[in-house]
Amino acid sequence: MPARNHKQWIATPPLKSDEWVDSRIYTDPDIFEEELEKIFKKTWIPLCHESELSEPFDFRTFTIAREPIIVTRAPDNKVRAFLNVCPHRGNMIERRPSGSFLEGEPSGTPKNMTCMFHAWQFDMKGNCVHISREKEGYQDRIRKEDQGLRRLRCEVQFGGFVWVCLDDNMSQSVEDWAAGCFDCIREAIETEPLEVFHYHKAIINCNYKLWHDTNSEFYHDYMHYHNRITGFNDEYFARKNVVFDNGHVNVNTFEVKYDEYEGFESRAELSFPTFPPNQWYMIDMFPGMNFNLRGSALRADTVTPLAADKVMIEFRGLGLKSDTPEERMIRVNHHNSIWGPFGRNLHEDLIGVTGQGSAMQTGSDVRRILHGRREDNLIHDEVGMRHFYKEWGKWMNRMPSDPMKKYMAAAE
């Protein structure tokens, strides 16, 4: 068969309209617009981990659908999230990535979030503890106990990641929203306290659905040379994909033979509490973050949209806070030697999905995306990516296949 011509190369596949998507879903800036206010405004998305907040006062400063977001750790040890926002003149309030108020700013007090441009500060839990010249400049009109933060709903699970909605009328928990997708590696990271040793993040070119996909589907592991002799047996393609409620998807586990590859050994004398030596679960959650428990080490890719062409993944790997500093450094080598910056299977994702990004850029032809790989739920089955754009196009009430239709429409 020739080569095709511009029709054949986009006339509609012979496959189901679910088994492909359409690629102006990656590359469209209003959809890119649309999936901000309608998706990542209305979920949980989880911003870090409890341990990068391990003392009173210890804050991180994150993003979602471009509202600036502020977690701390009070007094009280609860974690909270409140928009970086004063109510004052809209200023952000804390432009630090991280850091703690134990000690004061120079506009401010200890212990006290300071807006720099007027001084008005605010406590942990989010109240407004001070108004620069208050009677003065508003006699009784506005008084700081009616000033507080803008309160996000925050919780801690699944083995103390922090989650947040900027949805007050989300109907679900975090535990209801994850529907179930944690219990396969749930009492593996919820017996001890966790703790963040690595952390990185790239900002790269492309939609940050492509991430998701290639995080979802193990069809792309004939790119990874590693994988493919530590992991290429009968037991690794029997591994199941199982799909859960909002979306969620998870990959149950295999033995990983590490030692057969070159310079490598086996990690099976550090592994999570009641986990099997060398196993590999993993979990892809809408709307598109990832956790990895590989072995000695948890992985967690955490990712912003920035444009519907340029997405920031913010990279952890986590361990046991009770690790001796011995099995400490075993975990990071572990860690670092596969999903590090240099390690052998990270920055090939990272290639794959770039070349995506560079070949599908906003205003290119549209493109046949396919996910009709089907194989009985296996490995290389893609029914995660299909999962995935069955639950895009609930939110976003649009067809994967044809975004310009509505999504209702079209499933009655």
Given for the second form:
Amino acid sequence: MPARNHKQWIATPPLKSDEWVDSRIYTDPDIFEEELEKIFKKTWIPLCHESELSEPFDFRTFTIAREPIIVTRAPDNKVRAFLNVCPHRGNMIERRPSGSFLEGEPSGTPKNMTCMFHAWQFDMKGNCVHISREKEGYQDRIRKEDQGLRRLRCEVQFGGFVWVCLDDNMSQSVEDWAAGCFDCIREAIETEPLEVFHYHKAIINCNYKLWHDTNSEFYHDYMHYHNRITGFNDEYFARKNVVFDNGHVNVNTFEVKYDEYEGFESRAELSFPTFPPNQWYMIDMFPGMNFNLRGSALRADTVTPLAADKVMIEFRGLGLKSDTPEERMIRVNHHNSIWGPFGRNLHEDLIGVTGQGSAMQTGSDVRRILHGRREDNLIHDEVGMRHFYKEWGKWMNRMPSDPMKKYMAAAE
Amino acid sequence: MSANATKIADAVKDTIYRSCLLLDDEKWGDFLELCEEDFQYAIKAYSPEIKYDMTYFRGDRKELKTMLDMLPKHNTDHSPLKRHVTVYTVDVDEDGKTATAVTSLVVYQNMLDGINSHVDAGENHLFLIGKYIDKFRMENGRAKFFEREVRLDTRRLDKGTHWVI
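Can you return the structure of this protein in the form predicted together with the partner chain rather than the form predicted alone?
Complete assembly follows, chain above in first position.
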């Protein structure tokens, strides 16, 4: 067909309605705000790994759907999460990304979280333990016993990742929420403790779902010379996408021929426990988290949507806590040579989604974005995205292919 | 500082500044000519987020050459990276055969094709900040790199790059 006129360009594709989306789901600010409320404030979000707060009184701070979160490790060794907001004047309590409360802050005392503004203090369980001049100002109308932090649902699961949910009424545990999608790597990541060795972040001008789409489809391996040269054989094309409840997907494994890429080496020697040599599993979790085990190194991506056209992606690399320095260095090399900020593949992935973000901005003409490849659920079948958008439609009550229509009404 | 040490320090500075021009111009082979056969290169950063001293990239001279030779096979943001450096210190070892230098580093990205070239091409973005921590051997009055650590402060690296910093 020759190049199309506008009417032809915006025509409904000759595909089923679940095989494409309307680009407004990537660009509409109202839809984005709704996603924060209906999805990100309602589902389990992995925030970090427990090794980032390995000692009692350690903490990490984050944001989910613009809500500031603090994760602490208490003297009982339990990891807990709270809104990082002082109940007094709404100030953000802790401003650092990480640290320890063992040392007192200028306005406070050791072993407590202190709001610097008026020196209200909280222990690692979120109890308010000090209100400055409490009796003088509040008599008994406000008492520290009633002014604890807002506690959040928090679980440590699947190899030590810290999961938080803002919704007290979330009916599922993290185990239930994952619906079996971690089974493929569970033994490998839970046989012994893991440790984070890599962190960097990217803020990219594209919708968060475009990043997740890229993680969910392997058709884009045409973009990666490394993946073509180390894969693209019969075994690669036999990999299966497997779907799970709640919108999650696995991409099944095959043996990667790392040494086919000049300068790279086999990763067999440092495979995760029980993990066969040079295998590669990927887990894509709704609404935008990704866990990627390439034999010797685990990568975990978390997304923080910032606007309809802006997302922060945090990249972590993990190895075994028991690594010797030599083993760790090899593992770090394996991780970063592909997935680091100066690695072969990640740069290409991020250029790809940046291009999508540039071509689909708020106010851009509506585009039909296809995910209609069907190949018996094999590696270049786009079932992962179809599965994601089915879930998205349910949570949003919007049709991905026509987001101004209700999901159920259109499905009927 | 002795006259000889001053001379060595000048040679070290000359190599650093010359290397930056070569890297700015993406003359990777010419940059490697300034490096010893046993040259070791690493990009590192301390992350206060995970409280870990990270190695973002490392390679020896041969590995760097292999990687750079393969660049045409990879999709890359072609927006040139331009360095602004100031050599802060040069410490010459007592035997006058080796030296260590610490150089302040700022890298700007001169936008070309990384985002939307119609809008962004020609604009400059701050890409990263950090230091070069270099070790040199003296050879016929010239200073050659045998070790470079790019010590970054930047950990938000957005799209990153395939290029040597």
